[in-house]
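Just one chain follows, in the form predicted on its own, and it is written as structure tokens.
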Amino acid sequence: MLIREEAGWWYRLRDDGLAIVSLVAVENEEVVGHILFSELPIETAGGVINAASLAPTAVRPGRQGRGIGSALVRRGLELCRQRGIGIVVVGHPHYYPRFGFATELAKNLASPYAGEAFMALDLVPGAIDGIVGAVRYPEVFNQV
């Protein structure tokens, strides 16, 4: 569940204008996950590449085991796809996997995150595998 901390980082993410994607999901009406995918820029020594962040991904704890997450995680990551970029999570290590995301394409980034959660999926071949450079996170994410 988003608790108020995540909510307020969501909020400033979206206001900045560096939402590229955001899905809810909803059963009876009731919101019950949300997932949120913002602009990521990695430096290079050859320019600026753009690709995202996927965080934050929630699921209200009753409805947790059900799907809904993965099934957020899914949709967000095609439509990411549509745009040509690569995705960057810092996440748990048993669960992103399952979608592609791997520790191994994401050890040429430098970033303030490092280690088995820090993880990067390339959604179209040479997005992020290859790469050398740095993740410049938003200010937002120094806060949470």
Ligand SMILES: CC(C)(COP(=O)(O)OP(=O)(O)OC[C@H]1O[C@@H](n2cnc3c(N)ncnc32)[C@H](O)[C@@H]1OP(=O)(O)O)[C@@H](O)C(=O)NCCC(=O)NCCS
Second form
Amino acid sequence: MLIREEAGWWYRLRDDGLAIVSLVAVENEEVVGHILFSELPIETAGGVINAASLAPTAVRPGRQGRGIGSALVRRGLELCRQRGIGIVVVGHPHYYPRFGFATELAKNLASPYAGEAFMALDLVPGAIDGIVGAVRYPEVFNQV
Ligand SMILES: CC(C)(COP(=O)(O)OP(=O)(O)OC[C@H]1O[C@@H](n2cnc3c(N)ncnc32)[C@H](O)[C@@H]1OP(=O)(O)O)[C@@H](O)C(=O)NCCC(=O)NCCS
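Rather than the form predicted on its own that you just supplied, could I have the structure of the form predicted together with the named molecule?
Full complex below, order starting with the chain above.
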């Protein structure tokens, strides 16, 4: 048996009450994947808009490439859709577009991670599209 202290920058998000959706994938009673969506305010001229950041997604080495990550993303997005918010991710441009994420949609959002890896997804029309503002990542993201 191995007992380890929880570690990882994302636990801070949960401890700070910023987690919106946190899911694990379980196979044979073993956790093989994890995904977290957390609150991400977007500051606009008209006030603050609530959005979510998708980070991290992780699947155990040896279990990758079998659809576990995709299943976590899709289920997480379903749960976020019920909240009517938009989602922002900083991730691989080969992976996230298959779920609908687009760099183009994020182009009006100022971000320290702006670039082709900075993508957004409108889970409900207008959640991100048409918004001009700046995302405000919690301080813990500086530790990533
Ligand atoms: C990225 C990750 C979560 C994907 O989970 P997964 O269960 O392996 O993914 P799926 O089986 O659902 O999808 C497989 C696809 O993901 C792609 N993929 C896997 N890891 C990738 C990575 N690091 N970057 C880009 N694409 C990746 C594979 O090439 C494959 O693409 P294809 O369908 O076009 O062949 C997982 O590989 C992982 O934990 N990687 C290490 C940690 C990491 O990079 N996390 C992402 C932070 S944004």
